[in-house]
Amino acid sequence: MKIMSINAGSSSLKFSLFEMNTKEVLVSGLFERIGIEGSMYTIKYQEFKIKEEAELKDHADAVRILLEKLIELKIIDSLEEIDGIGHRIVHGGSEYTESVMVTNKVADDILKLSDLAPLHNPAHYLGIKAFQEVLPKTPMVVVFDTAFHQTMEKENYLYALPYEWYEKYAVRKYGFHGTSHRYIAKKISEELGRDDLKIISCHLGNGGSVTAIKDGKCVNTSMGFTPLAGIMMGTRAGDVDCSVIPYVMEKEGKSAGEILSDFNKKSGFLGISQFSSDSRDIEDGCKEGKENCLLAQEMFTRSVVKYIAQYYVELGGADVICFTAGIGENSVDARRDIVERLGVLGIKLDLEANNVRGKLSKISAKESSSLVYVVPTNEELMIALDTLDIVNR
């Protein structure tokens, strides 16, 4: 069976056809600039690159463009080979706990969300409706960010505000990145051999979350109401005092709009090293020695540690820390740093081990009191399997 993962954004549409016996990915690419001029988009697959310029009015032509290039490539025969197609989606709110089959309804809930996710959810209703233009038979599923965290329980998903907020404006923390932190648990048991894991799943890339995991649901996540609370990162500020917004507002005579766009782009590695929202950026100027990258990556490093070392009380020890994503897969400094600080808890690292990148490794010293593994993180991959078994179904 062939099953296509998508993640449409405002003006870009990224996609992957897998070949699910294999698991093997057939062919992927990106659309940018839909709706914009200069619009383009690129195609990988065997050993092959294609990149050229396409007007692309909106996510229907990059769609129909897709799919003429997918047959045009002989990649598939006929748009029947499709079998199904996944949608990520952001924000799923407190309703949606698994992924669902689209149906009318959920498409309308997704676009009804939008007041909790307004830069995605729109969005990804767009690439929904483009993809049931082109391909009204193919059945589609929806794979929600936040479904993962809707174990969580009331205790760690209420803020402690008026309870009426969470009532009438739906105020609570959802957190983020849970396919990715689904992905990581799936995969970990599946190397231990066990399902009744406590793991600390560090996602850190540019965007970054913690979150505790148990017997693979999840107990707790850094990210909060939106994903800019929690760890430091690559342009967002993380948990920030929230008195800070109106005394800069009046300071700097912003909106409040103004200035959550600088929590949300301005902030983060950008903001302390004043240069730089990329960590290899910042790592490379630690190693030169200068004064903000050096501020910058141990402040980074402090935010990780605390919510490794919070969400370890909270579990009661952890089996298993998993690092992923850009930074968590491939830095071996970040690593190094983040598990050292760890020491008072037992946890080691093994550094020769640890000087790896991208692959599935363990990472922890033989006398350590958890395991430290890198797990490279398949959210697409895990956006096909869920949307395989419930066409399966």
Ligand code: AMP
Second form
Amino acid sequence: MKIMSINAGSSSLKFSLFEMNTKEVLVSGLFERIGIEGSMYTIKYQEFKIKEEAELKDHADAVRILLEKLIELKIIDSLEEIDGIGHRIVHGGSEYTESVMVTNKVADDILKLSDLAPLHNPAHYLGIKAFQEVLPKTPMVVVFDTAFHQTMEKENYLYALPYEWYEKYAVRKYGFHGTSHRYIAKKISEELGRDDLKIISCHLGNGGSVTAIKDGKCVNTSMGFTPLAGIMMGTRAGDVDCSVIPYVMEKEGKSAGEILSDFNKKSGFLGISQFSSDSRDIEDGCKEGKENCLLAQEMFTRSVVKYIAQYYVELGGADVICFTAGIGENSVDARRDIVERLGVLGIKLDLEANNVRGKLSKISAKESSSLVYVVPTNEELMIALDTLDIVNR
Ligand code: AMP
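For comparison with the form predicted alone, please write out the form predicted together with ligand AMP.
Below, the chain from earlier opens the complete complex, with every other chain and molecule after it.
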């Protein structure tokens, strides 16, 4: 069976087509600058890569070209070979606790939740509509970033704010990267042959979050009402006392929206280093002894350690700590710096084993009290697996 995994952004559409028997990616790619001048697409299959300009007025244009290309490149012989389409959806509110088949109500709900994810949900809705137009008979499933975190207890997802804000406006912690954390939990459970695990999953990429998982269910997570909260990130601040907002608004004569945009786009590694949001640049800067890079790297380490330590206590220990996403999978130094601070808990790395990139590997020392693993994430495959499961039901 073949399943397509889709991630639609406001001006982009990312896709992967999986052969589900082998979990192999048959073709993947990206349509960019949809509705903007200079639109283009990239398609990768086998050892080939196509990069072309094309007029993409809207998402429907991108979907039409994508499907034409799949036939033209002989990746499939007919569109009927696509057994299902899975869409990544950032926000499912409190209502969606798992992946579901797309119905008119589900699509409308996703649009209604735009209030909570204004940059993402309207784009996801456009992606769904574009596929419905061209492939009206193909079953479609939606997979929510927030769904995995819906098992958190109220004590963990509520903010100590006026309760009626929760009741009237759904102000609470939702958590994000849920599809990635769920994939990590599944993968490490398969690897260790156990479901009854206490896992601390560290998704450290340009965006980052740490999640506490017990018996496959989320107990707590570091992101909040939006993906701004939690650990320090590439351009996002992570946790900050919100009194800073009105204070700087007055000092700089900016609106709340402008300050929030600075929190999202000009903070984190970029804000502290003052030159880059990319952890590779920061690590290079550290090697050259650049003070702001050393500071940024240390702040990042401490912010991750703070959450791991909190969740270690909340879970009553940890069987395994997993590192994933760009930094987690690839940065030997970041993992070393983080785990070094966990020595007080008896957690210890095998420095040689830690010298690994992008590969499922055990990196803890024999005597470590918790296992430590690098687990490459695969959100696209998780979306395809959910889709297959629901289509088959
Ligand atoms: P992601 O959002 O998961 O794509 O992760 C992006 C982040 O991963 C960026 O900060 C990259 O600098 C970082 N990253 C990717 N490869 C490496 C690497 N080899 N060493 C350190 N950081 C890396």
